[in-house]
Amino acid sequence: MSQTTDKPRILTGDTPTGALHLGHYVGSLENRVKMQDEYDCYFIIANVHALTTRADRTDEIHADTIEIVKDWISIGLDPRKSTFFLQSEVPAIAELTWYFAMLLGYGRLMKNPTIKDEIRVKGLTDQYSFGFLMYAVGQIADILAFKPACVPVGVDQVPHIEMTREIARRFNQTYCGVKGTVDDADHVKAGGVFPVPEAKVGRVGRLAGTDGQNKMSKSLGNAILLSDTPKAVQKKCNKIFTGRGSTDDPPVLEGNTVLEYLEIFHEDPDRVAELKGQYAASELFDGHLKKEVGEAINRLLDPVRERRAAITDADALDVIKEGTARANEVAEQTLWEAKKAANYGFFEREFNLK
């Protein structure tokens, strides 16, 4: 069951590190919603990866796993069209992680700029676990276990996808006899087990947080959550960094996070142009723009909040149990094909949830 439909497949997902936010939405989530009818979609809740920084807080990870499912459904992802599944309950991923780790050099892994950024932003210095490095290999297995044609991601995840592409090529060349001259698009046709997937970046590759300095992140306290109340949204918008010291200073037009949010979230381009013109002419000030931005974001989130309120924890668990059963069929088939290609295919097996 390596392909459940004739549609090309996508694989993407989220790590349960807290409620999802607007950065997730414009970076990947809205792309997923648009792609549901055109692609065979598999969405992973990467709860094993959450252990890299919260191994001592598994109760929180468990709760955040449920919240991610609620966020997904509330923004329009449909479990009747797509497969939602839980990483920790798909053992083929863990086994593939080992095989791929043998094809990836330590030096290459540490050149991944995303890993360097995470070490810096999270203040880990050299106090990170071995599992923190292994999670990057695990992401490769997350993806290739489902043989996707593309992976919708934010721009900061593109280096991970490039590393995944390298490992897909290396496996196919090492174990399947695919020549190094074969185009990426032709690897499976040439006998490779794995396609070489492409990254698909959302309309906003990197959304700045309300601090205007770092990308939006709940851990940095600069995020507007999909589950925030209207009052909380406006309160956070009122604190958005504009680069302006006081109303006596001229308006800052470059690198102004309020203007960026206005362009991204306001649904009326003519109104955006009008506001920007008035702001540039100092006919209105930061507070007015922040109010407009808050109202636009709340218009986007109002139906999301309404749908979310109707989803119970039991509903969320039912969705991921059903999806995980389907995901195991696909991942086990991929693992079997990979093991046969590598001459490790001693026994075929099945894995079922009780």
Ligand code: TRP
The other form holds:
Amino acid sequence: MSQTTDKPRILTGDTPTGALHLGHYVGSLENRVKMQDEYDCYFIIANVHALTTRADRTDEIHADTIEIVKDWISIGLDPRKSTFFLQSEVPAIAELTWYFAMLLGYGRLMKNPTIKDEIRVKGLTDQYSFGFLMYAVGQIADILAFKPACVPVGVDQVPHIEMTREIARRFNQTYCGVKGTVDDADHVKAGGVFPVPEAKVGRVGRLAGTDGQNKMSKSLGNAILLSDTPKAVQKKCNKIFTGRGSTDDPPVLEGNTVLEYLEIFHEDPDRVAELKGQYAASELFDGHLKKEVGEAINRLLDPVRERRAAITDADALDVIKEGTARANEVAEQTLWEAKKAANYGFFEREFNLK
Ligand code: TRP
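Cool, the form predicted alone is there; where's the form predicted in complex with tryptophan?
Starting with the chain above, the whole complex follows.
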């Protein structure tokens, strides 16, 4: 019942933290667009995870949830091909989170470098909620509930996928009789409920922000948003870090964010090589490159803006309602299999969205 297609499945998604940006685009979104024909794609809107830092701002999270759907459709993800769904309305995920939490050591979780980084970068010190730590366990459930072959993500998410792989193995070994010697690729064949899914990192695993210092991130104010106007994009591009102290200094060729963006966003490699040569020879300067980068990014974003303008909030809600119903069919089935395997399968149930 859960397998409606023979295509291999992928699962990935985003936390609704405000509009998505170019870092999301080159890290994962672009990959998803390419994969949607060959894979049975499930895309999760992680609105429960958004509570980790904004439990007191649920109105914002609600609005950001709608924006993510618009972002996805506008960059070319097609809800007729793929399933878009809402984490908070798939209860099987919350239930699997409990079972997985019992298989994951607290010390192991605290060694997860993404968790450690977030605590540091967001200045959480020891003030984070219990739920903040739970989100990483929840992400394991987001993924395994859909038994995907692969999870396309940015590099910062790879530690979460690594933990997911460990838990899939441990569950299969603890409850399904899968031997410790079985290869990751053979877990299901050996009787495991869960596959051991692989991470797939995008073309640019980590995109620097316009400040050139940190990873692009909306909260750090160094992000170019997919929903920015052409003018806003150019304005942000004019501030991109080039490494040059004063206009009299020679051009900096390593660690210059404008050059990086040119490579990443300009569609014509010959033009990029030409610009780089002229820049290195001081025949053109920072301002010129910033303008060309802004134009290239705007060429990328123009069709995105056009599609975005055509989507209403009601359309976005319809899309996730339909997708969430489908996602529940799959996740309920997985949960039932997992419970039976672990001898918790007391009563089968039916679950429907109204
Ligand atoms: N933590 C991811 C992020 O913030 C979002 C996410 C939640 C996710 N659940 C997931 C990504 C499952 C991949 C798979 O970007």
